[in-house]
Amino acid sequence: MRKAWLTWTMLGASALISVGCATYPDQATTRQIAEKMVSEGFTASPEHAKRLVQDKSQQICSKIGGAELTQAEADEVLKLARASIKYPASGKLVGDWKAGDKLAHDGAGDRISRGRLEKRKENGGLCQNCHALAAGEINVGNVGPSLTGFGAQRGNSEAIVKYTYDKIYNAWHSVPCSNMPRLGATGHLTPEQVAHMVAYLLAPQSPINRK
């Protein structure tokens, strides 16, 4: 009798679990519900609320549970990133290294204070937040690879210039969903500013490449 009771109990539990699994929302639906809850519960300023809206690439990269991208998803991110890249009207991808030096150490731009976006004539890139830059600098980050000697090691061929420009403008053009900010694609930096930063990284006279 006890054995039969245990058998029926287990069968009943299995049935309940099956019903629960059958009615539980799938991953896509769960995500939609969660995003709706966050959006409706977010009561900060309109400027903050804008930053909850993801573009197509961000939606693909925001995988639940840190799941890996499929090949199709990675290809889509690469395609979108490459399509986003714009070049200076002058056609010159290498600007003024001194201006690039300043941009690489300037963290201003896109900050929200008291619900309003700061008024700024020009944003900065703040490369030093994640990268080692000129040799001897102390206040630098290590989230990204060191950029010290970047141009000295790679040269300044046309291919390297274009790769460097594209990498700064939208890093996802070569590494989908990487942690590097998409500085140009998001409008944070202009094409001209990106060209200045290219010069900072590649010019032989730049502090980056001095020994």
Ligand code: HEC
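Rigid core: the largest C-alpha set superposing within 1.5 Å between the two forms. Positions refer to the first chain, counted from 1. Predicted model, so just to flag it, every value in this text is computed and none were measured. What changes on going to the form predicted together with this ligand:
The Cα position of D55 differs by less than 2 Å between these two forms after fitting on the rigid core.
Shown in the overlay between these two forms, fitted on the rigid core, is a CA shift at A67 smaller than 2 Å. A movement of the C-alpha atom of N179 falling short of 2 angstroms is seen between these two forms when the two forms are aligned on their rigid core.
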The other form holds:
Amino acid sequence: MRKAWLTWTMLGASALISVGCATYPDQATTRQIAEKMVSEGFTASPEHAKRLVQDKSQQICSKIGGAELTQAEADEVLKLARASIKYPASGKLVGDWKAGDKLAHDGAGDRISRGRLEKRKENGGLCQNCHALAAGEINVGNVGPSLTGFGAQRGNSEAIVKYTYDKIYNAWHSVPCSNMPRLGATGHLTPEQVAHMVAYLLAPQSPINRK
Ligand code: HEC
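Moving on from the form predicted on its own, kindly provide the form predicted together with this ligand as a structure.
In what comes next, the whole complex appears, and the chain from above leads the way.
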């Protein structure tokens, strides 16, 4: 008797659980709710809060469940990335490698302090967080491929200069939805800073290319 009671209770409980599950919101709604919670909780800086709104490419890249991009979606991301790229007013895509060296190792920029945005200095390039840079540096990341000897291997033809500039400005121009931040397109780096990074990667005198 006791056993039957237990069985019925368990059956009832699992029925209730499945009814409960059936009333959960679907993936898209759960996502909307989560995004609302994050944006409402982000009160420090209205300027930075704008970044919580995804642009067209981010929307395509954040397909629910990490589904593969279709060819049309990948083409759209490439097209948007190409259209986003701006060049320095001087027209020079290769800047000063020493300035690039500093930026590559500098991950700092604005700070949110006591609930307010403080503009302290120009943003750094953050490259070191994800890439091996000059040979022998140990404090580097491996999210992206090693850039050691980048210019020594690729040379500095016009095509390589443009590829390198475009890559740093908007990495998605060649690899849609990659994990490399779109440093110029998001306004994190200026076109002139991107040109310094190009020099840092390609100049023969740069530590990146020294043996
Ligand atoms: C959050 C990680 C991350 C940061 C920060 C980052 N990258 Fe990358 N980078 C990647 C990844 C991942 C790839 C490979 C995917 C791709 O090509 O988009 C990549 C690819 C590259 C490539 C292409 C390499 C090749 O073999 O053609 C270059 C050049 C590059 N990054 C330069 C830079 C520079 C310069 C900086 C700093 C201004 C930087 N990256 C910052 C992750 C990062």
